[in-house]
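Let's start with one chain on its own, the form predicted alone, as structure tokens.
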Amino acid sequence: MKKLLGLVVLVSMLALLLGGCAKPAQTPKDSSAGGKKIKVVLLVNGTLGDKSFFDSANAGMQRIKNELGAETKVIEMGTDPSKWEPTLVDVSSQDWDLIICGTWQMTENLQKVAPKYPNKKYIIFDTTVDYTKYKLDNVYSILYSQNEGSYLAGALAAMVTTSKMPKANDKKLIGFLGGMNIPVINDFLVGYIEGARSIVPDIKVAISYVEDFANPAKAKEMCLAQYEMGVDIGFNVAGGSGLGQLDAAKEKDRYAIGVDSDQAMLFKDSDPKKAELILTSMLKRVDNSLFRAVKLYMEGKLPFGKSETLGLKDDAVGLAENEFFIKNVPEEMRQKLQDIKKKIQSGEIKVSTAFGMDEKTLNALKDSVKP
């Protein structure tokens, strides 16, 4: 009984030792730890359908859903600023994980908000709060280098177009819509800029600014307006009011350049004639930007407390390379592109900002493009 008993206390050590040697088991990954979803929220300072950004935005939120197994929610707080900052509130109070907006729209609420939630994660993109002057370290804030895919867009435009002004010793003629005379849209400009004078050195571009992000109607009219002085492409950086570019481009069958979406595929089904006159969009990859992350945070990576400028490198910029730009756009032309683009990742060619850049430097060089 005694040799039994010694044979099982021996076997029982040796299985200890063998199971100590042997790898742990793997803990599945899930959106968190403990096997349960993180709940994550985009709040939208506006409405979605605007095929642009915050319909990018709403992409992105769809991927964390579908390929990280997040549970999501969107909510869109509509055109009234009274209502964003107590719908961040409330939002705050419940129990999300990770509460995102976005736009320079939302930079004061959210500096008002998060620190008194400093167990809330919050992110924040297409803009920066100020880490000096309030407590933050629970905000994550996205930046994009949209002076590097605008300065693509600019020189293909500079490529692409034919026109001719008969009144400035038959110069080149591009257009450029924006929402609004801010530092955000006017880096886009100072992009698309330099990329066009890389190509045509002398290059004209008709300028104008919506001053609203929701008005499509009046930027059709400006667009209209550019379009019978000459200009036969035109990018538009303007979110929903950008659509009347779009329509613009349709009536007068001249080129337009979108942005933020892949806004040619976005009408592909409904409006082909509109589609087609669509070259390419500017991108600005807040879907992957937002994914990633999102995915940061899960694997506890996420810097919070700082911001992050994500430019072509990070694939959250560039142009779209659809259906249309492969038939509309010559092979030569798209091979230019790469080779620009490469030179741009690889630091060769450094396209100037609006940020940081003083009023009297932008105003010289829209001036020095003026028609």
Given for the second form:
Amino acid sequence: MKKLLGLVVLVSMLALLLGGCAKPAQTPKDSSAGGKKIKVVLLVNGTLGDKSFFDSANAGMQRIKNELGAETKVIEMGTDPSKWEPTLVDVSSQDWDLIICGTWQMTENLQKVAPKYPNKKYIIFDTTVDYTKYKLDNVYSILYSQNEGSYLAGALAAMVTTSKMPKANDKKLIGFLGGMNIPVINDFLVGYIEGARSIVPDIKVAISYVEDFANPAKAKEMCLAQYEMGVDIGFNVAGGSGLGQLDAAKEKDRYAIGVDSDQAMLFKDSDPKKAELILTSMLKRVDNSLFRAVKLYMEGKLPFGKSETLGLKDDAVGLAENEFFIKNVPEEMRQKLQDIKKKIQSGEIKVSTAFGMDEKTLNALKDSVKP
Amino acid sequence: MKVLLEAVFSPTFAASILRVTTPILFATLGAVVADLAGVVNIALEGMMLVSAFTGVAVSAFTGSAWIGLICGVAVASALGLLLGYFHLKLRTNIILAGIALNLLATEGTVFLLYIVAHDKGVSSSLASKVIPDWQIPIIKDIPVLGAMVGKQNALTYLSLLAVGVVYLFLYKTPLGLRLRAVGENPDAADSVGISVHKVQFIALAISGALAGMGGAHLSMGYVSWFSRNMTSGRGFIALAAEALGRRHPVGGFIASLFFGLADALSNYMQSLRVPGEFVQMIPYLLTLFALAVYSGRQMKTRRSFK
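Now that the form predicted alone has been shown, please provide the structure of the form predicted in complex with the partner chain.
Once more the chain from above appears, this time first in line as the rest of the complex follows.
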């Protein structure tokens, strides 16, 4: 019995190995006659199905394939960081034209690998590589002004908490749920606080960090605590954990703001009552930004060797204006948000960023809105 | 500070503790039963996860949360038997087999999730059901107590009930006596005609079922969907709670309540600008503190015997 089991395991492992080897060999080299199809690969350092960040990148790849006619592939590298660099090396030595990866966790890997393959082109999103220290003329970095989009979310939250909307209370207290205490998340927070303050100068913000992007139960408990304290609208920026906030909102019958992808549409069919409470989502349009980058690349205009920050102007961030937003957010609030959006786009309003902000300033900002 | 005190002394805080405790408590009881029978069940985490997934998937297809719960518990219990088969029949090391089951559960549930929900992250596209909240008729009308324990998820009540049931089972029934005998000294138990393997199989099945209840609470009571690796270490915390509770159901109950308290406290303190890193430490800090106090007291009693 034991032997048989061992045999089965061995055979299946072999099959997996062979299967893994077979793929690169099969990829056809159709760079011959006619229009050359460019080959784009996306490396996901995690898995798809996070309902926010990577799924958006994946949607972008779909558009690149359908609208730009590129040959695409998405590789999920899993959650084990030790596998990421070897995969990046493997992919770099294959015949892809463009290699896309994202998040700060990939910066170091890319800084190490990219200089060794000067003929390959790389795009990294939601972070930037260090161009001063390494020779990275073949890397283009995309940063997002999540602070600008969060400014709008904060303004909306402040308007809602001081309004007479059915689920708002009389406390000037709003919530923020962060995945981890790291610069990207704090960039959301800084914009959120500034936006809220622009509407209600003495607003209070209850801030919690889950310190885990995959623990929705803990996130829910934290948000229940926030709603319990008198928060009537909260903003989640916590990847998979953030879904716990939406559950808490439903249980306490309060409002929530989603993040990255349109989280109200996610529950539209399976849980309409929850979807009603998600007034909007602060979208980080990874899909748009990747599409734009690949399009520029095909036109030969993508500026490699530098990083760009995309914001409200480029439609890379913004609030989801779905049916629930139109239905549940009063007309005058929506109008006001439009005005603010225009002011940010024109540069009239400058939103601070958490990148490069020192610990002291950030803590002072957090303390100033402490409930 | 005032806000924190207000929050902590509100009855909803007590309700929050019970809610946080429920999954840990079930798993702790599972750990106690297995450990007393001499088979350490390190696969609690995986069993919880599998049950959490099965519950959601079955409830989505049958439309009944209770059928989901029963199936989840049955599958977790079957995993217990599988662990028993590896350890007792094939003679593998039980720790290694347990680790293997945990790994299998982590990735296997994602694989199955993809098959049933076409999603590798969460099951939100499935219209799964949740175990309802129960109201205790008279208690719910008592002012403070009512808010504390008057209205909770059915599984929370069942977990409290389970403490008593497991206690009675272990200490007041013949099978419980045999189970403890097998754990204490298998050879002696064998010599008086107890089938050691049979008893250990039963213990692992019960242990799996209890862990399964905890897992189902996570995905069908606590939140309303399954997400990958959603147990995030609760099965291991249960092993710690079991050790802290001196392998006794009531001790385990107190220990898991303690973990629940620390966790709930950390959730409340976060939003009040106590540094996040410090707050994350609280559950572990309190555990170390409790262990120190506990072992200190034990040393004292030992000394007084001399």
